[in-house]
Each structure stands twice: as C-alpha cells, then as structure tokens.
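To begin, one chain is listed below as structure tokens, in the form predicted alone.
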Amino acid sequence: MPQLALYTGPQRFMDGAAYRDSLRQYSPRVFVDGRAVESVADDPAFVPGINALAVSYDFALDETRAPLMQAEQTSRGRSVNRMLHINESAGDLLNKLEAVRLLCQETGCAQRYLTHDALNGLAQVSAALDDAKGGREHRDRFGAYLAHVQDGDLAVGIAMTDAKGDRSRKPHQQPHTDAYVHIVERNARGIVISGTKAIVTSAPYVHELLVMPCRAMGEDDADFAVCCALPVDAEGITMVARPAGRPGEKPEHGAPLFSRRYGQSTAVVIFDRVFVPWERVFFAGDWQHSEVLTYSYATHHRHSCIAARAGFGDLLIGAGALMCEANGFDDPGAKANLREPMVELIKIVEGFYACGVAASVYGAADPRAGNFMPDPVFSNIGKLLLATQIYDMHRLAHEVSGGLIVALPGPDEDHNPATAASLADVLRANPAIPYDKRAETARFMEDLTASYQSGWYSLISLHGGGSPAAMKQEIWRHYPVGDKVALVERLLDRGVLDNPDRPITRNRQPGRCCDAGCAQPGQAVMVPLPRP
C-alpha cells in the first residue's frame, strides 16, 4: 500500500496508458457483482471507467487539444491538466466549461472534473479557515496538497455524499452513527474516521479519495465535520461497486458501441477506523465552515455538470441528425416535423450551456482565496435546466429516430443466414445507407436514451450535484429580487422599501444579495485593456 505521505517526485503529465499502469501501484478493497476485485486496471467491469478518465489524460498532451486541456498555475509557475487547476480568471472559467464539454462529448461523463471543483472549493475553504483563526496553516496544507496531486497528475475521487440513514435527522442524531462519515479520534498524529459515503463517482479507479461533508453542520455535529484526503487503499477502506457502463458484451453480440467503451462506476465506500495523518486533514470539527466547503464545491461543480451535459447534448444532437438520415431525410431541415424537434433539442442543449458561459463570464475573484468562482445564480440555473430537460432531450431524439431504435430485431439476426438478407433489404430506407449503418445508429441512439445506460444518464443529469431543490433555494438566496422590487417602486414612486419590518425580501440592499455582491445591469462586466 503506497504510504499517506504526499507526492515528492518530479511534476508529470501522464498518458491514458500511464494513468492505467499507475493504478497498478495500488490495492484497494473493491467487490463489484459480489465479487472480490484482484486487479482493479485489468478488470472487466470497470474498462469503460478507466477508458473515460484515460481520456483527461490523452487530451492533455494531444497537440491540438493542449492549449485547452492544459493550464497555467501561475502560483506554482507550471503547467498542469485542466482538471486539476484552480481557476485565476473568468477566462480560466471558460477554458473549464469548453475542455468538459470536449471530454464529454468524446466519453459521456468525464468524471475527472470533479476533482477540479472540489480543489477549488477547498482552496475557498482553506482561506476562510486562516482568516477565521489567524495564520496560514490551513494555505499551506492545502497548498502541499495542491501539489501532490498536480505534480503527480493524480485522479481523485469525491466522497461527499453520505448514506444520510433517515433524512429527517441530522448527522448526530442517527441511529446509525456510521450512516454519516465522523471522527472517531484524534491523537498527535491524526485522526480516525468512520461511516459510510454512499455515491462515489469513479471511486475503485482514482489514485485518492478526497473526504468532504455533504451539508452544513450544526455544533452538536462538529465531529461529522470532516475534510481529508487518503490514497484508496488506505487500511479500513472498503468499496462496493457499480460496473462502468456496459462492459463484456461481444460486439458480434451486438454490444452498445458507446457504453461497452466508456462508462463510469459509481461505488459505496465504507470507512472503518481509518487513520489520516494531520498533513492530509484539511479541517476537523470545524463545523462553521462547513457550509462553505459545500456552497463552493456545489457551484463550481454545478458550473461543471453544465458543460457535462452539453456534451452529451452534442452526442444526441448528432445522432438525432445521423438517424433522419439514415431514415431516408438527407435534410431534416426540410421536414417541420423533424426541423422543430431538432432546433427544440438545439435550444435546451444551448440554452442551459449559455448560462455556463455567463457564469463565466459573471465570475468573480474570492476575496479570500483568490480564485475565481462561476457566478451562482447562473451555475445553479443552468444545472437546473440540464437537469429537468434531459428526458425531454431524450423524448425529442427519440421523436426524428422513430420506434425503429428500440423495436429493431436484435443483432444476432444480422449474422442468421435465415433472415439477414430478407431484413438487409426491407429494413433499409435512404439507399445511400446501408441497413448495416442505420442498425448501427438506430443501437447508437437506444444506447443513449432506451437503455439503463440512459437511466443513468437521466439520473445524474437530475440528482447529480444537488437536487432540483437545492438549486432553487439557492437561485433564491443569491438572486437580488429586492433590486427588482426597487425597481418598480421607483417607477411607482412609492418609495417604502427601506422599511425593514417590510417581510418581502431579505434582498434589500442593491448589489449586496450575498456576501461578495453580484454584478448589476448596466455595469462594465468585460473591461477594455488599457492601449499600449
């Protein structure tokens, strides 16, 4: 088992072959299928995993993705992958947004972006720390820790979301203490944590699992107030696992061209007693700035799965067009009943990814921390559109495929002399398109959007990051309605909202919604250079 100490060696970047031999080097206690996993990098059930994030990996040194997949740590004075940057600019915000969408579009679900917007949400949090207490050592913690995993190139897993137990009761009052991750003890070296962390994005093929808690903290939960860092096969680490996508179906046997490649496995992690020394702790039973852990994280990761979707959104968009063709429609712009549900899944997929661009664009430098936050209001509008839109991208693509995509006989009657011909020709439409081609779209777009792959696609795209509730309870709390209502009394000349018994809004002061402020219209937002 490689030792808790962090990453000394030389700054790498790592290749998809690399990234699979380096999961090698490790040995966690995985069970997938109810079977123990010898070898997690050679196991069939999580290649279309491992083949997604290998991607983060081969994007980064591809020459012509480079400038977009890599970026400039101008505090650290290198270069690292996108993924594990943490952002300076507005720009660097929308590098981010444009280098998801490019992994997605190529994998489904990246995955790896996750680590990217816990390590920004913890670069907040690490400053607040410091500021609340004096000193630097929370900086300086995650600072080392920063560079561990950008000079390492490492991939690191979210343990954010508990197993919560009854969702009426709080942390501490569960009748199951281990439904939620806690510290068990602290001594002069560390700490011991224990619980159970229930939905781990890509957990059994990462390098290192970053613990976080999955919601504010009131005092008596301070002991569930936890952030820390461990290798995955860190001692009392057990993983009970999800396959990743669709793996060991034959291709003769008509296994889904996507999802048998890439996928993504998702795992319960059960900690038992496991000891993280004090250089890998980055708050312990600091239960007031828990909230800040989870608002940063939630926004930059909201920010993320925009641009996730978007890309998924590029894959139905193309096989949508792929498949009007291949029914016999060269030009689906010519047909209302196929041009109105293309530009209607063009809209939705545009649409939500636009507010991504905002949120960019209206990001702003924490004033503690530095980095650069995407614009809440638009992250946590943007992810609620994607996430209450997907089964409508679902229905349009399935309304210019056609039923053919999920009442097509299966492939094995592609290889019976019986029937092969006979279906050859009665099933091809467009006689530029083979039937062998419109079978392969038609199974494409079933992968997609009839399948429990899709399932799963729908069910992140809703829950992933945060429910539909949760974002709007946050557009609430950060969008300034009170700037609005002032608006409308100043035309009306009424003049009373300065009334503080007045009960409407807590949103009264114009451009303070929130502590750092939002941007208001008719300010300069994109300021000229000055000229040379």
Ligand SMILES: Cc1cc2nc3c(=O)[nH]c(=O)nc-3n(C[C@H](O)[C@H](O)[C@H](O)COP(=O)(O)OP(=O)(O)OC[C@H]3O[C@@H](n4cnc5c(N)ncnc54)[C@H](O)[C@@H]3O)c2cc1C
Second form
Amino acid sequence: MPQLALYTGPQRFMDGAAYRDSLRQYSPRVFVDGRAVESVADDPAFVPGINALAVSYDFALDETRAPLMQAEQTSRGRSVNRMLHINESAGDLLNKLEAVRLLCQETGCAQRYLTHDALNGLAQVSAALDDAKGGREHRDRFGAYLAHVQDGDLAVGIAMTDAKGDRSRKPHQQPHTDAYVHIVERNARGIVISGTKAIVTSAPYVHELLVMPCRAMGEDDADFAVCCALPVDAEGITMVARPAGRPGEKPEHGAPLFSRRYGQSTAVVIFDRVFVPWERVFFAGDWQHSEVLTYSYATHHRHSCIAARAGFGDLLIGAGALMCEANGFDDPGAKANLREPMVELIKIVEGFYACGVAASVYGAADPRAGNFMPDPVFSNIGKLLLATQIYDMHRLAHEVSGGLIVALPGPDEDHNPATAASLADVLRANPAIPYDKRAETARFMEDLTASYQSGWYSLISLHGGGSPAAMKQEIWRHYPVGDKVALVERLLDRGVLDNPDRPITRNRQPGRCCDAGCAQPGQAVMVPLPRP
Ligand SMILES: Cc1cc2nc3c(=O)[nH]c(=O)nc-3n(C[C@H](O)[C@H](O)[C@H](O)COP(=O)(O)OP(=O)(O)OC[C@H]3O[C@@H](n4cnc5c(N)ncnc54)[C@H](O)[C@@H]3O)c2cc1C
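Just the form predicted alone so far, so send over the form predicted together with the named molecule.
Below: every chain and molecule of the assembly, starting with the one above.
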C-alpha cells in the first residue's frame, strides 16, 4: 500500500464520554420534531444515537476488544479505530466484518462503519484522479484528510443520498436545482455548494460531514459531481432530523426498551451556499470519476451492511430462543415446529454473513490506491439477501415468540397495584421463568421486530447502501457469466473464443484468488477475539 504522510504526533483515542463531550465544541444548526436544538450532546432526542456511536469509541479502548476494534495503519505508523481504517489486507476486511457485527450486536446499529466505507472509497477515487491527471495532488489531499480524521478519532457522517427530486430525470434536468448538492461558485480559496442530502445517518452528532455524489454523473451534470468534507457547523448547513431510536418512551418505568438506549437519527441536510476550502475538496466537476467513488464506496458499504445486519440477527436469534424458553420450552430444539424456524433464522443470518466472509477472502488490492476492497459479487449478493430476508427474519422471530409481543399490557401495568400481581400470575408460562422476565423478553422482541424502530431496521436493510435494483445491477455487471458460457461451449466443443465480442461472453474475469493464498502458512487471517 502506498505510503501516506507519516504521523509523528501523539495517538489519540477518545472513549465514549470524551466523544460525547467533544460534540460540545460544535454548534450545528439542527431541528428535531419542529424545534431548534440547543445542544446536540444534551438533547434527549439524540441520546440513543450518541450512546450507540459512543460504543465504537469505548470498544476500541476495551482491553479484550481492542485487538479487533483497533487496527494498524502501517502506512502511517499508528493504530487507529477500525471504523477509520484503510484496509491493507483481506484479513483487515474480515476483521472489519467481525468488528461491525460486534458493534451492532451491542447497539442494533453502530452507524460509524459508514465512515470506514467512505474513507476507503475516497482513497480509491483520489488515486484514480491522480492517475488520470498526473501528479499526486489528490492522494496528498486525501492523505492529509485521513490524518485529520484518524488522529482526531472523528465521527464523520456520510452525506451521499441527494433529495434527487423527480427520479426519472438527471440532476441538471431537475426543476429545482437544490434536489442535488452542486457547486454554485468556485474561487481562489475554494468552492461554494448548495443543495440537499436527504438521508444522513447520525448527522447531528458527528464532527464532520463527507459530501459525495450518489450516482454516476454525465458531462451535463459536472457541477453536481462534488466530493468534499466540512465540519457539521459550517455556515449555511441546516439539519432537519428525526429523533434517534425511541428516546421519549416511558423512561420512568424501567422497561428495558433497547431503542431507548440505542438508536439512530437520520437528517435531511440542507446546504445553502456553504463554503469549502480547496484542501477539503476531493473533486469538483470531475464527472467521469463519480462512478469510481460510488462503486467503491457502495462495495465497501454493502460489505459492512452484511455484518451490521448479522449483528442485528444475533439479537433476534438470542431473543427468539429466550422467548421459547419463557413460553415453556427450555429446549426449543426438542420441538420440530420451533427448531425449524430457529434454524431458518440462523440459516438466513449466517448465510448472508458467509457472503461477507467470502467477499473478504476474495477481496483484492485496488490497483491504484493499494487498499483492499471486498469482492463486489459476494458483497452485493450478501446485501441483496439481507435486504429482502430481513422481513423473513422478523416473521420467524414472531413465529417462535407468539402474539404476546404486541399484545402484552404496557409497562405501566407492572406498577399498577390493582393488576400487577394477577398479571404476573396468569401470564407466567415456564414455571422457572418469572413473569417480569418473560415480559422483558417479549418487549425486547416487540422493540426489535414490531415497533417503529423495527421498521427502521427493515428499511435500513432494504434501501440503506442502495435499493435491491442497485445490487442486482452490480451482480450482473461483475459476475463472470462469460466464463460460464465459455465452459459450456468448450464442453459442447463449440469454440467460443473465436468471437470474444459477443455480449454474452464479454464479462470474463481472471481467477479470483492469488497463488500465494490469503494468508501465509501458520498465520491467522483474523485477530482472534476472546469469546465469553
Ligand atoms: C435508515 C436509512 C439510513 C440511511 N443512511 C444514509 C446515510 O447515512 N447516508 C446516505 O447518503 N444515504 C443513506 N441512506 C439512503 C440510502 O442509500 C437510499 O435510501 C437508497 O440509496 C435508495 O434511495 P432512495 O431512498 O432515495 O429511494 P428511491 O431512489 O426513491 O428509490 C425508490 C425505488 O425506486 C427505484 N428507482 C429509483 N430511481 C429509479 C430510476 N431512475 N429508474 C428506475 N427505478 C428507480 C429504486 O430502485 C427503488 O426501488 C439511508 C437510508 C435509510 C433507509
């Protein structure tokens, strides 16, 4: 991997509390539920989101998890949070996968992996720009930005999805030009941008935003091909956010609603003539390179989504088994009608996760930037599987749990002297499991599979990282159908190679794995994490 500017200063890792505190140094203009936010760090609407992101900081400093959650950026001679790491090997891809799964097991969705995915995509487009134009301006600019993000241990929101307006029209054809973020002015000091990014996860409680185009651009759309970074409180930025998780629900009653503790905010981010200095502009007008960035970012991101949803799946598997037990089946494996849906759930989760593992193992170094990118076919198949099977995951969790998860009286009844005792009596199932534990598991399951927040998990799975059509397009674009056609033609003795330009044989790829294999003999590919 090419050397980036070598960092010689102190290594900084924030813990969760320091991250939360660091947000006070910024004063973004944020609205939530129709009101202005005074202090993001203190606003109850964002506490679950900040809690979840803070876990990515705390885990990196936790002695047992640090070997996985920190990564060695050898090109810079320092350790960094894995969510900010530029992958240097297939093992890094596997470790990132495992790290994201671990974070999402704990928080439902830890959000910060988007930063990892965007930094890796940005490394690739910067190298592509230099190779096309000559020089190293873009590599150096990216290197300086990477040092800024890694050394500051920053949280960066990824502002890619534009408002897009009329989907049947290109950016320059939109009646409202602010449907896409675009350059409105260039001067000696930098650029000025306006427009709207429609869905930015964690935007209010990150330090910076990385603005990227959301589609391949044509020449007419050159002004919309803009990629730059800026602090969240840059003048001219307004965020209109949703609360993270379910922060307002019954905090006084102690029902352990997962989404009261952990959640994710998304914001519409409006840019109104926002100035960005040249040192933070990665490209401006280079429409030919939008595709390199969107493709690279999407491949990294879909690979991360696989791990994120596997972490969520782990929660459903654990809660499903606990519901079976609370209902009276200590061993759900002994009953075929419970074992089968549980196995189906496990098959789905580990099935798409296996695609993530395969994408890592078959990952390859980007020929220009040198960082490792997961295999696009396996990344897209894994993401496509989870995008649609998330609904089956919910169904299977419901099947083993029973209807109580949406029918149980609310947590207020747990404290009602007129009803609490008799409810605890009549709604107990397994004599070994007290009613409050059964209710707790049922409410946890409701939270994850039958609430507003469960809809969030469905939608992030289906559309986050791109809608299913985008994955199908990438699978078809990269799958070596041509090799399979050649195989059959050879078996039929038909001599396909005589005409290599037939559309059906065009998509051919060399063997994916290198001769040396992905690890040296005796060397672990992944950092082994102690298991409890
Ligand atoms: C919870 C959540 C969090 C997210 N977080 C982020 C984030 O942090 N940063 C970020 O940048 N993005 C984020 N996204 C956005 C995500 O990448 C988009 O939702 C996704 O790319 C789809 O875009 P869209 O929602 O605008 O849907 P649309 O583009 O409106 O698509 C809707 C449907 O129309 C189809 N369609 C759209 N255009 C066309 C066309 N021209 N021709 C034919 N069919 C078409 C699509 O295939 C899809 O089936 C997030 C999304 C969700 C749900």
